Partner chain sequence: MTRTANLSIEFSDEQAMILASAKDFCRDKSDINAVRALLKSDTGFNSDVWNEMIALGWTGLYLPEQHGGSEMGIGATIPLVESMGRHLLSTPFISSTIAAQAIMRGGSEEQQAKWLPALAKGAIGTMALLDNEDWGATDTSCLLSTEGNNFTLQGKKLLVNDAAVADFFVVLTKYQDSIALVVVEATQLANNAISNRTLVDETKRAANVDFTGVTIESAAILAKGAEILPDVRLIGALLIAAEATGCAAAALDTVVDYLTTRKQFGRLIGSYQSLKHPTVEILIQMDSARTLIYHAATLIGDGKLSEDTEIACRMAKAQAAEALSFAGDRAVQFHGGMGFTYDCDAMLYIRRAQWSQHQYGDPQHHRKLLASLLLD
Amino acid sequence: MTEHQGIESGELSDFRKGVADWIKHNTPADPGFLLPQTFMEVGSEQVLSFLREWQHKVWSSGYLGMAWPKEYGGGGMPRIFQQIADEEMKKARVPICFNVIGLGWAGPLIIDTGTDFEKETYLKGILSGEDIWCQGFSEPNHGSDLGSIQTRAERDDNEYIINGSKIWTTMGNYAKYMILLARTDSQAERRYNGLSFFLAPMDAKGITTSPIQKLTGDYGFTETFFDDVRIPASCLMGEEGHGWRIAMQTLQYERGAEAGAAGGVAILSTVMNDLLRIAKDVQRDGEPLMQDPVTRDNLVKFLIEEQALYLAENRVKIPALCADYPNSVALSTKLRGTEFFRRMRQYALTLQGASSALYVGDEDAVEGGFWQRAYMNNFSTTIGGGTSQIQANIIGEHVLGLPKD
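Structure block, one chain, the form predicted alone:
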């Protein structure tokens, strides 16, 4: 049974037309400043205010959180409606819904495993954009080895005292809450058993953030410091010492292996139609690059790969088509997708020749430097949520059953 069985195709078609019409009449005009391509570039109050207003508008119009429980601010509808709304928003290149860590990771986690109190407290603010969420997993000097984190959370009666630091904290300087992984037991026999998971307030005394500038020149990440920070013991999610399991479930949402995200556009995607436009517009020796046989051959290969990614998204919804290697498609989604877009964007720069050295702000840059910015932004996606190398290890170990050594 498909998730939208029983829904008339005409109803879905009418809904799609309604979304497209709403987008046509409600997409904001160019604000006159550079908007983020991803949620990892919100670096000013001006940009934040614009995106917060846009997300609230999408939600209040019924096109965000459509499949989330109605009693917590969602629409309570079958997920197919949110998928259609997302498709139309992506097609129209509307601004991003910026609160992605809440919409895509913290929110689904709370819906699936949280208490009624946690759902009542946190979910509606995530959807409206009022409550921004950040993630406190990665730490300086520990790379992708999440099990080795050293930020400590010590129980003191009805509070936990947090000390340590986190890095690459997207929107940490604007966030109201953090999904925080910290060590509560330094003597645990297995290091993973000593970790606990918190829904931590970012306005607690002793928390400071320091912005980090990206390759693009944009800001969006911070390093976050905890100096004897006291948070209520009620911020603990689940049981003490069960943080690793909860963190791994969170990463399933982040990596696309589990559904549940509220929807909206998280990243201004580039698709093959965009790359084909470059090949038609850019000329070499007086002829469009599209006429070059080698270029055409490379473009066809990218088209085939893009179609394979699209078909894989549909295949994962049909258990019978994934029986040989259960979860293989879902677990490989992040690796395949982020690496495809990295190579595709890099090829767009290759097609530009010497013009690829021009950037945003240069009047001669192809398409205003969009592709240069998009290519450099892509490194955030191949690193965040586990690097491509980590993703390859996950597939090798958990899908193919290869030994760790």
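Having seen the form predicted alone, I'd like the form predicted together with the partner chain now, please.
We keep it simple here and write out only the one chain, dropping partners and molecules.
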């Protein structure tokens, strides 16, 4: 723990101890069902209410929104405190703070650029978990190319009329608000300039959601349809035509959320240590699997890959060691990380022996079927936000300067 401006390190380490102590006494008991690893896996009322209660507890105990303005439910404290709280929660593997679009995207955006009215209206409900937020960027058939968004928002006096549809809306069926990107000007010379950004109420008439069942069998996303939906013009964030800019700004916050600006741990990370746990408990050919040399060689390969992946974040802080391909680490982290996890989770199943056939819901399943579900859920990361194939193109073209397809 290094010292922070104006804060004594003693204060920070005391605070850290306090968090750890709080966690020890407040971590909820095993609910008897497998908890989601990310906020994209909230597929049932049961899970939802459990997570809502947990987030409310974290917030009301002062460990969420610690750096948000005091007058809107935050703690008004330096960010370092939230970072410490997050670190401890991550270490202790408590459940996630699930309202991620609110905490990590909409909230920071409203704090930075919102009107007093917007702050007053939205912030507290985000922190308490009362108001769930969802995101409406992606559309069917357009993948992640935001430039080709088709959903229209037409100004009609004091309202906008929304028509179109969105896909991969996280918790679309539970959300109270959506950050919505829609086209207000279909004539704009550059297609990105025709977009506007809305804080849209999900209870508006004409909005319907259709839950998407994932390959895991669970839910967590919806398709969201807008049929002559009228929302107040006051839902427009910033100016008309600035939607693309605001969306890009919003995407920047994602990192902030992880880093603790909003607080709450959005992803329950798994690491190689978790995988090794399986290998330690399993028999293969009458011997402990962990003694099998082929398995050991495979595990070490994964450990080397993991180590290189984590270390890359530290190397990139030293420009001299990234001189030839300066943006290589930044642009390849998604591909490397998501593909590493895909292979690692698939491998976890090969370790389980006969038990790999079991699934979430079976009492005999290894770790409740966590790995089975995690392997399949992992495809959201190798497909969403630009498939691995597209990522490889991006790296080839933008890091190595190879020609486009």
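Numbering follows the first chain given and starts at 1. What you see is a predicted model; the values in this text were computed from it and never measured. Here, rigid core means the biggest group of C-alpha atoms that superpose within 1.5 Å across both forms.
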> Quick one: once the rigid core is lined up, does T27 have its C-alpha move by 2 Å or more between these two forms?
Replying inline: no
>> Once the core is superposed between these two forms, does P288 show a C-alpha displacement of at least 2 Å?
In response: yes
>> If I superpose the two forms on their rigid core, does the C-alpha of Q307 end up displaced by 2 Å or more between these two forms?
In response: yes
>> When the rigid core is overlaid, by how much has the CA of A320 moved between these two forms, in Å to one decimal?
In response: 12.2
> For E367, what C-alpha shift in Å is seen between these two forms once the core is overlaid?
Replying inline: 3.8
